[in-house]
Amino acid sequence: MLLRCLPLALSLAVLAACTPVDQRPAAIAAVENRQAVTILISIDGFRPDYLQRGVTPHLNALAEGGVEATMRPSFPTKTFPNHWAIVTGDRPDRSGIVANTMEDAARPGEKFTMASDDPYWWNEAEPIWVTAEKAGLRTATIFWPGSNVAWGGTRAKDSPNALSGGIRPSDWAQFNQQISGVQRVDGILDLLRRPADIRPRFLTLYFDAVDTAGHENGPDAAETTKAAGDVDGQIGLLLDGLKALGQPANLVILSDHGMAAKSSERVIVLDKVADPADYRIVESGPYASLDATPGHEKALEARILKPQPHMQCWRKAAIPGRFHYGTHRRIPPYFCLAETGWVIQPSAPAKPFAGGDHGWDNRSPEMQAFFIAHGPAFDQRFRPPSNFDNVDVYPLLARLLGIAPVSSDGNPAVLEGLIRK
C-alpha cells in the first residue's frame, strides 16, 4: 500500500492525519465549495532561462496561461535576505536580514547563520503570515526563511533559553533538507484536505534542489538542468493534486536569485590585496564585508578603497544608492563586490574548484529571478514592469489576502494590474 505521507520529523503541527493513496475520498472534496487560496512557491536559484531548457512543462503550462515576468532580487542577492524581502516588502537594509552571515553589536560573541531562529535578528521586518495571522486568516509554511522563528517574541539569553510571546503560522515545518520535494507538495496537499474551519488561507512551498545543484555543479551543468526537471515534476504533483481536491489557488511561484559560474581561475585573495592585520572578514564569496582592526582604519583604506581589478570596495556609508544598502548597524563597516563571476577569498585556494554562486551585483543578468503569478484572481493581460524588485511582491500578496499591507519599501502600483478589478 503506498502511503504518501511526510515523516513526523517534518512536524505533527503540520500535518493532517496521513491517508493512504488508494483510500483518499476524492468525491468527497470534489462537492465543497471551496474558496481559493494563495500558495507562495520558491524555487531557490532557479534563473528565468532554466524555462528554456524543455525540462519544464508544467511551469511553461502555468506561465502561458498566466502571468510570467523577470524579477528584480534585492542586494545583495543571496538567499534568507531575498526571501525575507519578498515576504516582507523591506530590502535588507530595512528589514535587519542584510546577509546569510551576519553579526549585531548589541550581540557582542553571536553570529547569525542560516540556521539562527532567535526572534531578535528577525523582528525589524514583519512577515506576511504574521500579519494575516492578526487579521484572522490560517497560515501555513511547508519552509520558508524565517517561518519558524516566534516574530515579535524574545529568547531568554540563559539556558533553556526561553522563548516568550511571538506569532508563528499557524502550521509550520522545521526545515529539513532531506525531506524530499515530493514529501513537501504532500504536506501542501494534507493541509488542505483539512476541514474548512482549520484549512489554511496562505501556504508557503520552498525547494531548495535547483540552488544546490547549481552550487555544486555551476548554472550550466546536466544536473542543474535535471534539478530544474524535477522540481517542475514536484510542481505537476501539486497540480494534479488540487485538481483532485477541487481547490482553486492563486500561485505565485518565484526565485529568490540567479546563479553565475564561479571558478578557481577568478578569485580575488584578499590577503594579497591588503594586510591582514588590518581587518577581520565576516563574509566572502561574491562579496566581502570586513571590519578594520582598531586603529588600522587608514592602512586598510589606502589599500582595499583604491582601484581593484574585478573588484570595488566601499566604506559602507559610500556604498552607492542604487544598492540600497549601507545604513543597518549590521553590515560591517567595509564592503567589497567583486565582478560577476569572480569571488572575494581569505587567500589563495588550496585546490581548483568550480560551480556556481550568488551575491553579486543585483542588476547582473545571472542574477536576476523569475516570476509567475496563475489563478482566478489574475488577469494574464497584465505585462509586469521589466525586473520589477521583488520587494513589490509583497502588496500583491496582501492584495490577494484582502489585509492590509504593514508599511514597506514594497510599491503596491507596480502589481496592481496583475489582479482582475
Ligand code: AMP
The other form holds:
Amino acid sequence: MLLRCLPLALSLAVLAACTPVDQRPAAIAAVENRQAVTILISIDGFRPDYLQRGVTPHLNALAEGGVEATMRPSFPTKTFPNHWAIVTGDRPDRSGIVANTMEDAARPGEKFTMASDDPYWWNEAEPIWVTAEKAGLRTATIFWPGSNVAWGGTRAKDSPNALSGGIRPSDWAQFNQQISGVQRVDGILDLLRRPADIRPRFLTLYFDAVDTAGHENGPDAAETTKAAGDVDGQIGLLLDGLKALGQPANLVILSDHGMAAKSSERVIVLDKVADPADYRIVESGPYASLDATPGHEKALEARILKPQPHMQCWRKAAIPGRFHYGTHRRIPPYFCLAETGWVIQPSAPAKPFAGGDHGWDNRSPEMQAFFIAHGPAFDQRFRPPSNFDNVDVYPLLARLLGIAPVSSDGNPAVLEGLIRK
Ligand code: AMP
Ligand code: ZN
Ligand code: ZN
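Starting from the form predicted on its own shown above, please give the structure in the form predicted in complex with the named molecule.
Whole complex next, starting from this chain.
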C-alpha cells in the first residue's frame, strides 16, 4: 500500500525515503520545488499576424498572460543570420553569419551552407549557450542554427572530424527536419525530467514547419495557417508537460523573420539588366549578391548602379547605414535588394511559380517577427518599444540567466524593464 506519511511540500529525496521503491506515485516529480528554467523557442518564418488567425490559442494565452511585441529582424531577413543575431546579440555584419550561403576570401574554394559546422565560420560572435556554459550553467538545444558547432574550436585542415577545443551546449542535437515538432517537445520535456544536477537551466527549441509551409504556399494560404495551428498545438503539449512536471519556465517565443508572397509575375531578370560576362552570382532571390568578373567592374557598375524598377544595387560600402550591412569580408562586392515581393533571378523563370519568401528589407511590414515573453521573471506591465531589434534579445537572455553578457550590438537597456525587479 502507498505510504502517505509526508506532506506534499516535502522534498523529493525525503518523500522517496519513506515510499517503497516500487510504489512511488508517478507524479512524484511534481512535489520538487524546481528552479525556473529559460526556454528560447523559435518558430521559423512566423509572421506576427498569424496570431490573429484564430488557430493559436496557446500562443494567444501566453501573450495575454505575458508580454507581446513585434520585433525587427536583422538584415538580411534570412534564417541563419537572424537565429545567430538572436543568440549572439550581433548583427550579421559583425557576427560573420552574413547569409545562409557564403564565401570567404580567407577560405578560397569553400562555401558555407546551412550544413556547415566548421567553427571557423561561427567563431566571430559568442552564442548565449557558450556564455552560460562558461559561467557554469548547463544548456541544451533541440535545434538552433550553430548549436551543433564546437564554438571557439578549430577544425584540422584535412581532417573534418578532428576538432580541437570548442564549447557546445551540454546537450545538443544534429538538426534533422524529419524529427517532428511533437518529438522535439518530448525531447525538451525529457531533458527537464532529469535530476536537478544534470538538468539544463537554458534550453532552445526550434520549429521549421511554418516557414516551410509559407515558402511552399505563401503567407496567406490555408496551409500556412494550418502549420501555425499545428505548432501552436505543440506549444500546448510543452505547456502541459511543464505543468505536469511542476517546472516553472520563463518562455521567450519568437520568430526569425516574416514571410511575403512571391510570384513569377514579379521577377527581375538579372541577365537582362547586366551582361552575365561581367558578374558571378553568389546568392539570388529577394536580394542578389554579386562578384564582378576581374577587370569588368566598370562595365557591371554602369549597368547595375543606375536607378531601375523594383531593385536597387550598391557597392557593398554604399549599402545604406540603416541595414548595418556591408563591412564584413564575407559580403560580396555588389549587393542588389529587390522591392518586397519581387525576386531577382539569374534568368527568366522557366515556368510560373508562386509561394512565399523572405530576405527583403528588415523594415518591410511583411518581414517583421513576433516576440512573446511569459513566465515568473517577466513584468507583464512592460511594453517593449515597437519593432525593437532582435539583437536586444541576447542581453535579455543573459539577464534572465543571471550571467554577464559579452559585448555585442544588443542594447541591454531596451528590454531591461521586461524583467521583474
Ligand atoms: P531559409 O532558407 O532561410 O528559409 O531557412 C529555413 C530552413 O533552414 C529550414 O527549413 C530548415 O530546413 C533549415 N534549418 C533550420 N535550422 C537548421 C539547422 N540547425 N541546421 C541546418 N539547417 C537548418
Ligand atoms: Zn527562417
Ligand atoms: Zn524560410
